[in-house]
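Quick heads-up: it's one chain on its own, the form predicted alone, in structure tokens.
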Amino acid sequence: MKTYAIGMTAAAAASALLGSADACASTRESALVEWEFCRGAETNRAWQAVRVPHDWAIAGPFDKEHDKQVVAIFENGEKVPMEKTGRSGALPWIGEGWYRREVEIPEGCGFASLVFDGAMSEARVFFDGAEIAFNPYGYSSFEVELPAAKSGKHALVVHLQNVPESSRWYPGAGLYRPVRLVTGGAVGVRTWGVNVRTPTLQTWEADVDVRNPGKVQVAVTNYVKEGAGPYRPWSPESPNLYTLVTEVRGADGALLDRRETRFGFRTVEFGPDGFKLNGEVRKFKGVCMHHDLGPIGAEWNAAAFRRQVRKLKWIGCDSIRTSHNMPAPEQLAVCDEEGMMVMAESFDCWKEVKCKNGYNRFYDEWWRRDLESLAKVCRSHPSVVMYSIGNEIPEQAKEDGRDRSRTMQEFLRGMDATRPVTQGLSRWPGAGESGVAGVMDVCGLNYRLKFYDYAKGLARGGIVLGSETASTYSSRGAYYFPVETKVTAKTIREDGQCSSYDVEYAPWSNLPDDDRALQEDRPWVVGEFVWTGFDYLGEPCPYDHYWPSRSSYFGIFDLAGLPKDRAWLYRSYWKDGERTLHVLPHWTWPGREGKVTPVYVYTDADEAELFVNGKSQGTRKKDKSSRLDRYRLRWNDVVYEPGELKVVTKDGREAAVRTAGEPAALKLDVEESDARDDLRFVEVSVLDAAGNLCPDAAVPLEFAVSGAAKYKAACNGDATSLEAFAEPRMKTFHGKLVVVLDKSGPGEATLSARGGGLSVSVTLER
């Protein structure tokens, strides 16, 4: 029987371990958390205790010399190489790192292996002094079978090396994803060895890959733990999950292994009618996401990612593109649970160079193994609805790009025939003339709106996907006058910020309004993935020639996870069935009295009236014929006077902002979390005496934590800040920041913040 291997979720892996008097009667997975770590060459190493997942670079310091790149970026339209000081985050991720620890294999095991969900990068694994594995791609998951499953303690060492100019963004460094020791009998289910499919919403199929070196007679059975149905389908709105139990028994009926795999009943179709989930046509309301988690860097953490997913769902987002790399297995587990569809991407380049020392060095030898890893990890996850084999690949406008696209797509289909394959194409019309666009299951366009109609004529089924859209710049709480809609290519302001009026965008892109109109007007466009859901470390366009600037401005949410104004714009047309009303800018403008200060309102309502201190500024209606008035309500001639700015919709809803006085208090808001979350996020705000946010307050604060928690990080969302995340002090940016606490144990904890003559504390309970 032909078998395949794919991944279990972290929760399923935990529940799959059998309790038994014989420690190796069934497969067990143990997280390897405690390690020793050091930086630098092999000699004269100083080791320190760390916990894995671990990002060695996120503690800083920020420095413009870290991976300073002098390059001309093709996609930016650059002809002459220029200095890019913050391109990969300006953090010390370049260099070598070593990790070591002991592992103990129980008596009587017939099998043992190590599973790495990701290791950044060029990982070499040593077991009792001998090198047993090499895995160059930092984003791919891999398993290393130990040479002999002999009992006792063994020395495990992992060497990692990150070279300059190997990334276009901050990749992180170290064992940044979980590492597990797998032990069991000689016969058992392989890691990622259960492949569940749901050909209909009421039926399931499963293949099982069993390790069986002696080829003994075994029987494999599968059943759904929750019974025989009727089953409820999985969707972003109702993420229903079930558990498949897999048992392997010997000829005598003895249980040799047992695994539990979570899955969901759902069907995926792409065709002339568009994209169908469970038979219903819908469009992707998606975002692109780099893998870093803001102030904690690349270090994987389920609580931090779950927080991001829930914030995205609050604005109506239903899908994520894992740009431009393979997702962590536990990332998919969270998406399964929370109801977030996934485009699982693989590579940012193939054989031709994008970064001098990028994946191109390994493509020929490794692409098959890495795509196999992607498919194994993804195949049982209902959240994964399509694969992407690349992003803006240089070969896309060439015939060899067409041939590589076809070969890689067919390879993935051989691993998983249930999901279509796409890639983000940006070089038009070349991507069409080369044949690449016509080869793909789903034709994906990165920007290039004027080529959508052309692409439709080439695409299979006549459907097109906005695989990357918008690239709008903004800084939370920053507004500039006059308000100008413009393409921004270079450094534009001395303070290194972008306008939160959401009217500035990259030379390769456009406004969010343009993408939304295209989605509405062309039913054959199956959705979009906005660049990006959250700000990320690295690529500080349009300030990539400017210092200090070390993180992006593209996010709908900033690096701290705080919403920019644009969050309400997307929410106003993505969040079905819920009302949205948001007014901008803030209304604290000393020195602007009597000057024109435009007001925008983001709302699902079609009409509203604006008031300044009770005086009507007129009524505005959305206008489908106007680029900026189709989805926004705008009052461009409002004259500023201190007091209250209020908007009232036609159906009577109100929203208001008021002029703030001097900072008088700090407020701590503990974000909602699950009992399982080991991180807690606390929003810090600077308020005046009346409780209004002080929108330009830059108050230097210090933090102290007592009780059952530890300080982890802080972030204010300012792309130009060089303050270290890991230090318990930071200045507020436009009156806000976020503190992250490590709250992994039970009991009360207290966070205190003080600075600028203000102080406050809050108690957190578990």
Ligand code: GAL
Second form
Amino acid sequence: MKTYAIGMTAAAAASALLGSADACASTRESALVEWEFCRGAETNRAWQAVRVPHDWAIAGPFDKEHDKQVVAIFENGEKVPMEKTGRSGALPWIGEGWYRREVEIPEGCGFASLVFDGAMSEARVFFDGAEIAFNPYGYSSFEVELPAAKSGKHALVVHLQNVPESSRWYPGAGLYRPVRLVTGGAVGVRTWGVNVRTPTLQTWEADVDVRNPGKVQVAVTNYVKEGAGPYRPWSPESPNLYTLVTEVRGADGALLDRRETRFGFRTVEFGPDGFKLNGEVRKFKGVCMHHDLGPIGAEWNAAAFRRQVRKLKWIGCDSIRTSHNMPAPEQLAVCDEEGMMVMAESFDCWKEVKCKNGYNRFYDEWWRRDLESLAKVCRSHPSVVMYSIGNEIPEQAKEDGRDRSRTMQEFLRGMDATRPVTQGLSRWPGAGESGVAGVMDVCGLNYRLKFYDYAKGLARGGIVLGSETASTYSSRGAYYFPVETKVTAKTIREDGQCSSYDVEYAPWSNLPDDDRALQEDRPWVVGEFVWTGFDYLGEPCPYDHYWPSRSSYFGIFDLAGLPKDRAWLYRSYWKDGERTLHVLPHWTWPGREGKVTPVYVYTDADEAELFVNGKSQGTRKKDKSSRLDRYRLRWNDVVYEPGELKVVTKDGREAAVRTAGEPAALKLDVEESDARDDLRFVEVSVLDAAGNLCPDAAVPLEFAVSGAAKYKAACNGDATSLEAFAEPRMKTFHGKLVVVLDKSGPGEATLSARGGGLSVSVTLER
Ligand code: GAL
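Moving on from the form predicted alone, please list the structure of the form predicted together with the ligand.
Now the complete complex, all chains and molecules, led by this one.
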């Protein structure tokens, strides 16, 4: 056991004071926000004050030498190792980091612990210099008990270590999720100790795990705070929540502990009819999401995640797969509130290697504890409807894989029998032949559309899930001619971008249209999870060996959270009861006069007519027999002339784009937010004199913030940009970018942007 002695600054010590002795009367949790941090193998360096959640790597700088991997990626069909520069984001997340602060255990407590919602990674916790805990997997939540009898102030140190080639994407670095001090009496409800379930839409039952070292006699009661019902069910459309109150009383009736757990009444069934939520059949309109929040990095932030969820709901998405690791507990709270179903995933590999230094190093010793943590964190959340024990696990086509699948699924079901277990299977027919497909509660296929019918024959209940679909590449606002539908394995263009006509996709995947057709034509397919909802840091396929690409092209939304054209394609068939009409590309093409410039329209309408400067280009109708015309309206022979491009649907709706002139103004749009949000997002657009977006504007901007806010980050969605998010300057990409402000306190604040001879400012009222 290693020990470390550390010094402590007054600031960190002061922030650790917890208040009064009633911290022990009932279990209490206090966020440990103020810490000191330093990087490196030793602690005798310059410590800096930081607030946790904290991602030490997101400030940059981008550099291709960080975690440069020379590897052959099996999943990509590669046989020869190649240099992969931006694979894990080209940010400085590798290495060691230290966090320290004081923590005070109040007088008279019978219990004290630390709860880490996640720590990246290989966390070692030191209490007064002695190592008291180790947790290797950066994504799992864990609790560390403290010697409660030792009241007073203590030195707390956390050491983290990220090794090279341990991730296929940007994992972030440090105490990137909340850390809490839990204190209370000797007898009390354990952390994640309440497991509430709703067997029917009007009934609930709960198990409570009580710590009770002295085995004293206690009585545990639960009741629903809002009363006896009738209860309104939870669903993505109406996320009604209730509160279960748990009370623990001693033999004399004295209240020893009280805990509130938010939950919702909903039922989940998977059977021959498909997936049923609350007794009604529906298909998942889902997306896969990595945990990073774009320019915020891995640092957990509820406002930034809620923004993503609301954008997804705007396109009709109803579910998220937390690919490929366990979600933060706070993430589930947001999904409960907003109405977003969750497939909670755990691992990207088990015992066999995927990345040289991945979870395979820990699997044997840790999988049980990590799955236990997953189940405990998830099981009372109505949003979680399914677990996944893995993504494209290397041993899926072997008997070992089948045995592990069975053992892990059984273990998880022992923790929580109310939700089915799946995994994303990619090696077909191997995953069927090995028996894995037939073992899983729900058989999940990643891509491989040709194998859906085969999988159905093996799958329990004859139902199949598109656990991962699409992997279509695009860059917001980038269009190339001629428009070609193509599989793209490697670099295709010098500028490092992909076409926003949504026709380029990875060799192992397909077009969104192919998935949608399969979903519609096969009732036994229970839905899909598109790769991905938002662009993420790392994995810049098809430019994964091409510097300076450092983030993905798969997103329906870009890294800044701005919608790509594809957002309207999904919206056109996902968003029930709402109208969608979107035309692409933009219509500012100096030099393309007289050239063929195809036009696509994404709409729920079946038929529409297109006009260029008032001249009809003909009518198009959706055609079920055609791969690209089933869900899109396409005019492939339009000849470009400047002016107005307008589409009119058969039922009289119109959408238009106009040729833009030179940049003449900047516009700032403050995105809607909740009063509780501590981050605000401001969209910056470059406009011409008539108010049209200048679709190719790359204007270098500088930002200044005054009043009650701080500059946090900017992001333009360009996967090849090496401008650091945290610096108050950035170039617009295709005429837009997003500025993020830290607005934790009340009061007015002003954001100004200037550059290219233009300037603008906006005042945020609260
Ligand atoms: C899948 C994999 C994802 C991501 C994706 C890119 O095979 O599960 O993590 O790598 O490919 O298309």
